[in-house]
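Read the single chain below, which is given as structure tokens and is the form predicted on its own.
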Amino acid sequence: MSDPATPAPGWPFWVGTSWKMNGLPDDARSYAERIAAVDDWHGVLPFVMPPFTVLADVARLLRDSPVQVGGQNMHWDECGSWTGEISAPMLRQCGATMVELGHSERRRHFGETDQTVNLKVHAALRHGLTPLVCIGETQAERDGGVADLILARQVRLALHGLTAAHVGRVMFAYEPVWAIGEAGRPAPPELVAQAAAGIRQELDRAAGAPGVSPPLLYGGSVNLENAAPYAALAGIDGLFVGRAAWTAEGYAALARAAARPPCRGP
């Protein structure tokens, strides 16, 4: 496998956003130009994930900035008869260094499974992309007392077949399904901390030792009011933000709100 850039766990702190199906070319270029001009990210590691149609433009405009650029999905094959799909080499050619995989919207509406996510993780690593794997439980699964089992399953299957060395090159975003989207509601920080502790145990087990496991981000109704409390949680290494970061000004403000000294919260 090729060696993608290795994310550093813990600190610095990641703050990224996926634009989902938003951003026409003029809007995307304006956004990218604005965040390219930000001269102080307050120690956070920023990344954006625009739609495929503007990915190359955004990557070009951010080439000389600290902001990494990623795709929102990809196929596990390098090429072939996969109408409408995008491959890892295509993302690399567009300037992407990361790729989002397994978002709950992809799982719910487009048939993504833990098995296909695993295939995509392997493909991303082969082609030097850092996979950001989204995991999360539904409200019914949490109410039924199986949230921890669901999260453990998603982590284990996403990392299936990877060596311990390559496990450390994957990132995860814990996004409770009930906390994302227009109808989502922010998760209590104590719940996020509890879930993160269980996820971290799985990541440490897969990595073979504590302290070298993948970064774990939190996403789900993150906004200016709750960014700092989430960022202060001991088990969280970053924030993955939705609509609150869909303007350049909103994104920069969130990065400032999430910035923290290089130490763990209680």
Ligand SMILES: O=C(CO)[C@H](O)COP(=O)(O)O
Contents of the next structure:
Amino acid sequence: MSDPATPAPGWPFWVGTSWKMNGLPDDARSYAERIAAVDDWHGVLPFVMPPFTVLADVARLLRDSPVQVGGQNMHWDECGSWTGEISAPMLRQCGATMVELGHSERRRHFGETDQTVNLKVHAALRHGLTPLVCIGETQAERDGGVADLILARQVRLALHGLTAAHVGRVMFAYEPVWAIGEAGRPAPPELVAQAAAGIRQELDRAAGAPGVSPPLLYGGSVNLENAAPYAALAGIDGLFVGRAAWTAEGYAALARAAARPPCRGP
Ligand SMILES: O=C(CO)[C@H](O)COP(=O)(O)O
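For comparison with the form predicted on its own, please write out the form predicted in complex with the ligand.
Then the entire complex follows, led off by the chain already shown.
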């Protein structure tokens, strides 16, 4: 198993996917085998987040590849009476090096809060997992003119209590809630750039210095047509993709589309 990455801001560029609640064992193994066979990721840092039931299998098949594997959620405690939950040590034992936290579907349907996200960020770092914290405003919050406030609050509370050194080991994904899933509308790149600038200010403040703050990915209806324009945004360090990457070929094609030529690096 590879060591958990300590992400570097800017170049290189991350391209990852969460399969959400998709992927029976045969399909998961076939997907993993296909992306394990990709011999050139064009400089992107790839990662996949399969369901818990296939995570160990997928991690085993990708062990010798550059593709990192992560869980889609976890509990903040190491063990105990938390029926139905998964802990950081369990994810590590299955081969995960990353964990997604605070996705808007978990905030909306499963009672995830900024406080529980913060507990989970601390637990992930304690156990050597890279947390990928999802933040994003709803349409009503954007219409009401409080999107930037909401994003700043989500960032600050996620990072609460971390040292500046630990802040640099967290990753973020900006995912406007209104841009996600079947009913989502892709966000205009100018809007993403403007939101990313505000988020970056918060991240730099928490990290104590510009240039060492966490990578910021964009997610929400990313597809083959819009991957390159999002990837070209100066404040965006990666893409976090759902539906368009639910086939191995779709994922590999997206990584190619998002790959930045080396001259675009810092
Ligand atoms: O989490 C997401 C990416 O894994 C996000 O919800 C975007 O999903 P999509 O709109 O299906 O790309």
